[in-house]
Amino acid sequence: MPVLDKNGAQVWRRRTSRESLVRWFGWLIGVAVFLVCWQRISEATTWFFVWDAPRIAGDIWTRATPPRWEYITQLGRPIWDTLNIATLGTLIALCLAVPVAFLAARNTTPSALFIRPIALLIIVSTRSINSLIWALLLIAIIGPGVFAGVVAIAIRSIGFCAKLLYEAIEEIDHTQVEAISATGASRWQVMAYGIVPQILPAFAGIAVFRWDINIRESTVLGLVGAGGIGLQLSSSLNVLAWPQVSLILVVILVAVVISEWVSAKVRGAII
């Protein structure tokens, strides 16, 4: 934006006077408001255990390693009960979560001002309490064990799975969709002929995202009761079993490594 200088040339500024006080003036607030939480949690933190922490880490280390190596041939249950978690908890999210996703989309709600708010609330509520949380209330409600590690990955996926979906589905070229209806095909031949097919890269994309993602969520699901391996971690870690819990660290990270790598093998083959 040009303004005059004194000798009344013309410069040129990236913002007006006025654009550049208000950006200071927010850069001002926000170190406001930095320094006033940064004075709250100062206030809550005990900084000798801060300061004392390389110590803790180091003993903590030094008791963990080597790994327990011979406490592997107790993991293979648990490591199986967590991918049967992931797995069956995104297979059951997913088929929840494609009605909800047809529902919530713009162009294939049956009722944009009854039912697409009732999706939608759908999506919100589920994604927005975390499957450890979700684990915790279905253990109060059904017991602990993998039932109810599945049933909270599930029901935590339903939101992440739907929302992607929706969206793609209101992405789609309505070109196709208007070519088939132009035949005399009914509601659910163009669903079938004209939207499935375009979303259905989306939809293998988003299932084998979620997947990977469940992967890690199902991991600590057994810190709180909810079977899988990380049953056994919590388990190693009450009695200090600290070579035990390095092991364990290890199975964990070459499980989602592993996963890592299936999920982009076949997100590549997708694409």
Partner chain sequence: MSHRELDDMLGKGWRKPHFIKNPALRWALLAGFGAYLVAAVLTIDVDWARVYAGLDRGWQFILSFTRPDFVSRASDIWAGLLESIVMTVAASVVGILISIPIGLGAARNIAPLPVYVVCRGIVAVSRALQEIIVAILLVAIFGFGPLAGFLTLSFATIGFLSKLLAEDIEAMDKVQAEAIRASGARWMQWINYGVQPQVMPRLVGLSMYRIDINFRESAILGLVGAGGIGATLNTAFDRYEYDTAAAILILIIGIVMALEYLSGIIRARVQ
Contents of the next structure:
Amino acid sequence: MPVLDKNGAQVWRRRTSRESLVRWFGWLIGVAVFLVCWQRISEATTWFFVWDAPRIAGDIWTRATPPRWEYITQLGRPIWDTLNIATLGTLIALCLAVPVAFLAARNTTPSALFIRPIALLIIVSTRSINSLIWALLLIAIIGPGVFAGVVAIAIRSIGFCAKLLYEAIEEIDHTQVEAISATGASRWQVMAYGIVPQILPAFAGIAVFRWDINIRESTVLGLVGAGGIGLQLSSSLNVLAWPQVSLILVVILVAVVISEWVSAKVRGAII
Amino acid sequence: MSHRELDDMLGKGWRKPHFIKNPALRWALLAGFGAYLVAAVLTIDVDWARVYAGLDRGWQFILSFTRPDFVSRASDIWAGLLESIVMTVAASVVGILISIPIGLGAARNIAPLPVYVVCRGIVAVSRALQEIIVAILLVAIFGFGPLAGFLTLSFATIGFLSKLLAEDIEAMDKVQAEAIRASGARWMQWINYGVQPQVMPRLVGLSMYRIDINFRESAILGLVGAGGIGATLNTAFDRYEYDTAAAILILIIGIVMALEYLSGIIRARVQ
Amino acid sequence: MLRLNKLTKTYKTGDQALKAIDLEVPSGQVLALIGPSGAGKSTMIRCINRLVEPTGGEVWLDDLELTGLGSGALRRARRSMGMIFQEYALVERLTVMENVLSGRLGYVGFWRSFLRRYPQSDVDEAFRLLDRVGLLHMADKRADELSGGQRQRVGICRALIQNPKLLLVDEPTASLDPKTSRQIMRLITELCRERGLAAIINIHDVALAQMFVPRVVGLRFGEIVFDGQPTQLSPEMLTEIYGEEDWEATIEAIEDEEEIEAAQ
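So the form predicted on its own is up there; where is the form predicted in complex with the partner chain?
Let's see the whole complex now, leading with the same chain.
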């Protein structure tokens, strides 16, 4: 917040003229970029459909309500499958994320030069790719079904959990670790007594957090054939059975609300 | 807390007290969880023959990462990637801009009750629905193309940022804001001087995080026709063109890493 | 029983934290280490059990030379040296019993320690120690539920259950109020007397040091500048160790405190 000298009088401005210029220029570029993007989107859009949209939306709404409640009897197995995809996927991911996190944390990695970058690479690559893409990939390899869904969720979750976990490992109080080492404990004992108790709350929180997100992601994996309620969604959409679609959406909403409630409760109990 | 006589305790075994004190509850939870796991694993039918046959294809895919093919479908890749980026930028800008008023409206200590309820409602709907489901609906309403993707991501951004912004505002230091109010400032000035400086750094950080997520999401929206590189990726998988698919995945990972790096720099600057 | 032979520690930045220290501590002797911040007191203590690696010199514990030991032998050697920390360094989420028993980690295999199945003799010793420091009724409380003084007492138990020959004590009273500080110092020196332990106590409160220990070593810029009895600590001596200050006030304070002690 500089004080400037203007024609002999002292003036206070929020920014120096140079800063103002840079800011103004930055805004200009930002707006220009946005307009370019908007234009490209516009070019690729059939605006005729867009003007027709409210009518179509209204049409879908009338067809979709009321939802076809009887359909729920056919949803029992898909709901069970979705739950399993999320839970088993999260469990497998956690088992694998723990060693990866220890290899990636600066204070526990055996080799900062070789092993840590590899662990970080694993984390980045599994995080960057959506579980849906992993599902596509796995279905091409091992065929459609719930198993592909479980593995897809597991792979995606490894990166997410390992990243949060290794950040927690790097933040531990190192004097507690020092104290345990000073008693003559072996490397594994130091880990079990000095490190693990400190990261246990973080670990539990991360596990439940990811499980909650995975429930949401599992519901749509069926759209590409990886099992769960997404399969019903996909087939209902294909035949434009809107009342079924709306019922499935309601079920998904309820599942998400329940899982979020469970997640909040468990995380509250851990602290 | 009674003083236990030392002699009573000597010679008696000691066990670590359990996390869940009530043994009935503890065993019930363990047994229940065990039963669930068994049931879940049994109900997943895995066609092991198919998996085994697919492993070879899986290995081919992993190998293709060593020789990614950026060239043969270069124009498709470039067009798809550009579309994803354009969608991300436009949706992030619009999403961030709109989430500011909605975030303000969803903060109990700023907004009057009806505004609060409406804004919270919008946030809840946005967060409950998975992006891809929203994308499917918007494609049905607005037609194929990046417009639907842009709208999907904007909506998701609003839900994400508004909630976190509102939570931040609700947790802010009251005293700083009150001081501004006490000076007789109007509502807008109060927001600009009292609220904004406190939440701005976190808003910038969260926005960067959301841009990262938006880009990752934009990669899959193409699967349902909402524009972006997802469609190109899907085609590559369908055609078993693993080298191209690997190239696309590498590009996605690369861009995500670049965004993360950028986000780190910007967040450090803003703090 | 402990002999430091030209112990040196030079950091990569070029700082010489310890300059060829020679020190001998006979068995059963408690000595206090005083000196200004940055003199190298903490470094010296940590070099003895190699939490910090010395860059030169030798550390002899009875007939064992510590600086050349491999990791397995070092672990075994560390069992004979109990360490007490400034900020207690208890594992906060574990209970008092687990923290005390963790002193036996050097003697117990991984799986037994993981499953918390310590030998009954260890458990009994833990009970006895906790009773000795007056914390037996808190055996199953989590460490972070304890006050500062209580935590330090648990830290003392953890060090003692190792059955060490030597206690390395790093600023045990820095985070404690004056009354608790005195209690802790008294506890440490009494326990050393009872068990015939040698101890090196790194302490910044000169008055406390003079009250409880028979030998004081003064460190300044990584070198020993004083080694003698507390009564020999004159104001001139303290100036040499710490720098210019009104030392009369510090020393006189002891006599007042001794009167208060006697009155209690």
